[in-house]
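One chain comes next, on its own, written out as structure tokens in the form predicted alone.
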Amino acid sequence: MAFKEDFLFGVATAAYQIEGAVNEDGRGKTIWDTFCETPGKVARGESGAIANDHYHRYLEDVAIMKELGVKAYRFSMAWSRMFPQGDSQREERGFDFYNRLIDALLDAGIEPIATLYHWDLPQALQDQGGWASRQTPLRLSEYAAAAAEAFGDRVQKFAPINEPWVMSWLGHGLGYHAPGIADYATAIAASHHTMLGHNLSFKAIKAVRPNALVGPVLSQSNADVDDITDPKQMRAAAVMDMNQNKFWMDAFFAGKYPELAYELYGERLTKLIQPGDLDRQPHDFVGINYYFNQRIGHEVAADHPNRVRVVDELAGLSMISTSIGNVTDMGWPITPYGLEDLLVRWTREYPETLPPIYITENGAAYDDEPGEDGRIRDQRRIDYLNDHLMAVQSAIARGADVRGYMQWSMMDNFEWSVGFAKRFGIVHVDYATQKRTIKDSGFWYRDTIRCNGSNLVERIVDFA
């Protein structure tokens, strides 16, 4: 099997995790420049102040993509480097370089798609009530408007919101993630907001750029569940996929929430509704961002550590979510067959609304550095990303319309809360004097791209 000839291999990375560079040319303050200042919230104080410095070395990294053959990037902009305080004060040093990245990918045949907000709100912005205001929306629509006049004439796609279920819930239901609240009622307001404020920005970038591709990119997650007689676990089960994943494609592809929704967020949901905030979008496509599966199995404690926290409190079930089997430096189960299972189910759910689905995200975290020879043999990544892209066409051949494939992450960077000792990169990155070097899963991936997925293997692989 190999993937049709159009199908758009890509890399992704986001703005904090990258660009460094955070207090140059008028950049504003972010929430996670606040959050990684704060004693005890991300690994061995660590900070994407300058991360990769990507903001002065675009032009080799471009330059690397180009040598990996890939058809396009999938970035993100920062908020604060266009507008530093969330408002219509422009900071016009921001949008040249964006305008430069675009070019110098256009030059390198490199299709940009533009992430407009990958969790980096400008601290102004919070400061007045974050994504627990309605204001932020507004503000987002606003800046979206603004981009898409900017870059729009090259730019194609564009994603206002990346996962909002993450920022949602981990930055504001259990506070590992900036803005740093652990509170549930925030979560469930964030997630309205966000979903609103996707839904102003499809109207806001459609209005100036009527021919530009827009739609939500979305982190999901199967639930893999230990005992299927047990009411219990079902239950957590069906809670754990109404608040990551049936939340959002309800109203993204349905124009409303799901049931259970109402049933479990009650009147902190309801009371945030206006009329024509679920309105349905006309989207062009959805990306969909996939790592693993979550395990749910037998009933524990209320203060176990390995609890599904978010189910624990929605649905007054704790439950264990130890992954089973070999997991990932992240320590994520490794689970293709998830992959698959979302995009035959979404075909399936959605047949007359879904538009066609981009994987935006995938990839895994292995710390396999150079060895003597300089060489980074990294061959659990191969394995893993050969094992997902073959789900990828397998769902292809049982009808999903998936249309590309953006492998997470294309270097090293900052990974958030867990700091740089987190690899996801197919490029190695020595942050001492950030010197790139491509491993072995990024020439494999070159490879990949030229032959269109015709080297790809079907292994015998026991994922239990």
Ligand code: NOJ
Contents of the next structure:
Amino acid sequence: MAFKEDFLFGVATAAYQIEGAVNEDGRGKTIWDTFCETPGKVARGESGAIANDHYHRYLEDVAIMKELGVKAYRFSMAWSRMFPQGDSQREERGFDFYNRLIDALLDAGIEPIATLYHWDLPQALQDQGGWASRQTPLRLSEYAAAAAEAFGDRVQKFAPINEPWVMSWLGHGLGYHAPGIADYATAIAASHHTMLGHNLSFKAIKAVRPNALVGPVLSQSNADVDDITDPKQMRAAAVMDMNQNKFWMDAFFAGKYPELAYELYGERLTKLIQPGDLDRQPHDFVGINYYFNQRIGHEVAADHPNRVRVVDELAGLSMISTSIGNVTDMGWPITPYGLEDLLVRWTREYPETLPPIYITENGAAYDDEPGEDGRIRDQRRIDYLNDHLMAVQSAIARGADVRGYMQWSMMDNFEWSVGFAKRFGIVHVDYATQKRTIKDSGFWYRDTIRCNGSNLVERIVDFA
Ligand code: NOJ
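Now the other one: the form predicted in complex with the named molecule, given that the block above is the form predicted alone.
Now the complete complex, all chains and molecules, led by this one.
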């Protein structure tokens, strides 16, 4: 089985994870700069200050993508390079950088796909309330309009916000990510305001560039319930699903929040909603970032890093949702069937309104280093990618309209609070020298793209 000829195979990255050059060309400070400077927040005190130095090496990186034969590159633009204070004051050198990058991609025959906000909020906006405030969605939509104006002649697909669940709940509910707030009411406000920020940006981009394609990019997990006859476990699964998936899926594709959101969030949610906020927009695509399923009902230690505390606490249960079994370096289980489930599920749950789907991220962290011959044998990543692409093929065969797949990540990079040790790249980066080396998985991906996935193999795997 192969994908259709026009299936969009790509790779993905994000600005703060690769660019470095944080003090150059007038870039304004962001919440991730601040977070990384705060002792104890990021492993080994690492930061994106230099990262992959992509700001200076973008031409080399584009050349590598060309060698890999990718058809698309999903990257993010750093808001604070173009609007250092998050207000209307422009910094043209920031616009110039993304103009150069986009032109280099187009010269290489690679479609640029722009994420406008991949978590790097200008610090000045955080100081005025950040995502807890209704001002931030408004500012985002103004920046989105400016980006559409500047780049929309060459960029067709825009994703205003990357992974609203992660930034709302890990950033504001648990404090694991910038801005490091641990307060559920703030996380609920951020949830609503990211939804609103997306919708306002959708309208702002379309007003400037009616032909632009705009869609949300959502991190998603399905639930693996140990005992489906246990009502408590089923309740925990429903809470997880609402908190991570349905809150945004219903908002974007049904124009409402799920009942369970009102039940669990109560006034913390209702007081935020103003008339028109939830008006459904005709989104052009939905981007799904998929890594793993959540496991419900398997008891692990209370301080297990992958314990989904939010679900336990919101549901008022002592149910623990986490990963066990065969895991990647992130401690995440390998559950490709979960991707197929999600794709088929949304196709059935929103039959009238679901737009074409892109897998906007999928990948695995493994720290394989170069062997003596310099070659990086990352067979586990090849297996992971193979199995997830097979899951996409199965979902398509079952009716899901999936148009493309962006592997995360084009190269090893700064993995947020866990730093550089978690390597997701199909290209290895030696941070001491900035040397890039294509891993075995990179060559495998190149071959996969060349034959449109007809090289994928069914593997017999025990996912338990
Ligand atoms: C999702 C995020 O969008 C990306 O920034 C991150 O590096 C990957 N997942 C892996 O955790």
